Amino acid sequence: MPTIGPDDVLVEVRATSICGTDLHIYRWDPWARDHVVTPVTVGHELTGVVVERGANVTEPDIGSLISAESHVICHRCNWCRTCQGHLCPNTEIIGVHRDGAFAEYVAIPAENAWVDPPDMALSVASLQENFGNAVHAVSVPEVSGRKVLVTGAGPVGIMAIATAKALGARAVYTTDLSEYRLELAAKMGADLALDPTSEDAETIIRDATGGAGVDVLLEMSGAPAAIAMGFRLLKPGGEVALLGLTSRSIEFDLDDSIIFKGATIHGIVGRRMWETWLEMRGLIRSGAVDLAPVVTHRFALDDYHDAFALMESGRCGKVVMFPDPSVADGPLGTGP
């Protein structure tokens, strides 16, 4: 059982979803070896109920359903003091640098608890942190009225497609190697969902844009081939938001991809606290984005090996795990 400090809350985890970052840790790839502080309980996307509060905590109330912002910041550095806490160099990430949510209980700072409506579906509540990555990535470049390419149709890419559509994108194209995820991307609003290994995705997208290329690239895959293709399709003067992790150094044509194109590049980390969360709330409550279809599978937390194997296969959207299977909001091991 975690112990809490005076400014913390103890949360009984009701649902926790698997992130691409968790896959990096599960594989123990170079990124994970360089960033994860062991020993640690993994998992940073969660929803749960507050069951205990530290001595200094007055909110949220005991019994509140909350989701967690996973970045625990220092509040002392120049970035924190200038409302850029998501860039805090002293950040500790739940499930990476401190114990996380793949457990029955987790201790988090009270300020990191985002109170959810009590009737919110647990699976949807658990993935809001990851939805925040998508909202952050889509809202930094200008997407309204523009043609957007999302490289990588994993869960965050799929949520980015829906968000770009909600924010007025003229057209959204996506590429991925998973037929399952491409079909889900189409359901979430992609105008073209293409597999570059089975069709000439680059030519199809260029034709769809009248030969000009896309205005905005949202890179969600971290795959070198996808990154290179995305930059080739970016029109001169376009904008790029980079979220996908490559896990290792890659070869990249900086001259032709960025400098001679006059491209604007945005590195996306976490969520802007708490601006992005407020944007998320508006998108969800207004019905502009429906996250329910993104959740395709549910598992008991004890069956995490099966859950991770499914994530690695690519034949899924968002996978949610439940420490107590009796509270699962859908059938376990299957679709919704």
Contents of the next structure:
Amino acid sequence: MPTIGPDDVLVEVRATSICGTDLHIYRWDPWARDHVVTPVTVGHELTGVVVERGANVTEPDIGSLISAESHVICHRCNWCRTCQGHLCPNTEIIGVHRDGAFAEYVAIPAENAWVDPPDMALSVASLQENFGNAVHAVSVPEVSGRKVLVTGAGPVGIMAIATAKALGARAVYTTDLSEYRLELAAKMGADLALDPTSEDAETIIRDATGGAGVDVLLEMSGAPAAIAMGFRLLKPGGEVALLGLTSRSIEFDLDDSIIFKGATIHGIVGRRMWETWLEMRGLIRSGAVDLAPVVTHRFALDDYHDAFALMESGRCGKVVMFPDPSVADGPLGTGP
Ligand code: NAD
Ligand code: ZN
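Could you drop in the structure for the form predicted in complex with ligand NAD? We only have the form predicted alone so far.
Starting with the chain above, the whole complex follows.
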């Protein structure tokens, strides 16, 4: 049982979803080795009920259904003081630097709790933290009326596709290596969903733009081949939002990809606090983005090995785990 400080709330976890970053941790790749502070309980996407409050906490109420912003920020640095807390260099991430949500209970600062409507599906409530990455990435470049390429149709890429469509993109193209995910991407609104290893995705997308290339690249794979192709397909003067983690240094043609193209590059980290959360609330509650189809599998938390094996296989969208399987908002899966 985690202990709470005076500014914390204790949350009984109802649902906790697996992020691509958890997969980096599960594989214990170079990024994980450099960033995760052990020993730690991992997991940073969650929804749950507030069951106890620290001495200084006046809200949220006990019994509230909440989700969590996973970035715990310092409030002292120049970035925090200028409303750019997502860039706080003193950030501690729940489930990376401090105990997280793959557990029955988690302690989080009260200010990191985001109160959900009580009727919100638990799996959707849990994945909002991750949806926020997609919404943040899509909102930084201008997508309205423009042709957008999303490289990597993992859960974040798929939610980015739906968001770009909701925000008025003229067309959204995507690439991935998983047939399952390409089908899901098409269901979520992608105009073209292509596997670059089995078809000439680059030519097909270039042709779809009349040879000009795309206005906006949303890089959601972290794969060097996808990054290179995405930049080749970027129009001169285009905008790029980079979100996928490469996990290691990569080779990249800066000259032709960025400099001679006059491209504008945005690094995307976390969510803007709390603009992104408000935007998400609006996108979800207006029905502009329906996240239900993104949740493809549910598991009891005890079966996390099966859940991670499924994530590794790529034959899934968002995978959600339930410490108490009796509250699961859909049938539980049995593995890949
Ligand atoms: P994911 O690993 O499930 O998705 C990545 C997708 O890229 C996979 O579906 C994979 O098949 C695809 N891919 C691999 N090689 C490819 C290629 N050559 N061409 C096209 N697609 C290819 O991860 P996710 O949960 O969707 O997250 C996306 C990325 O964003 C991950 O790297 C994750 O670590 C990162 N991330 C970053 C932030 C941030 O704040 N910047 C936050 C969350 C996640
Ligand atoms: Zn700070």
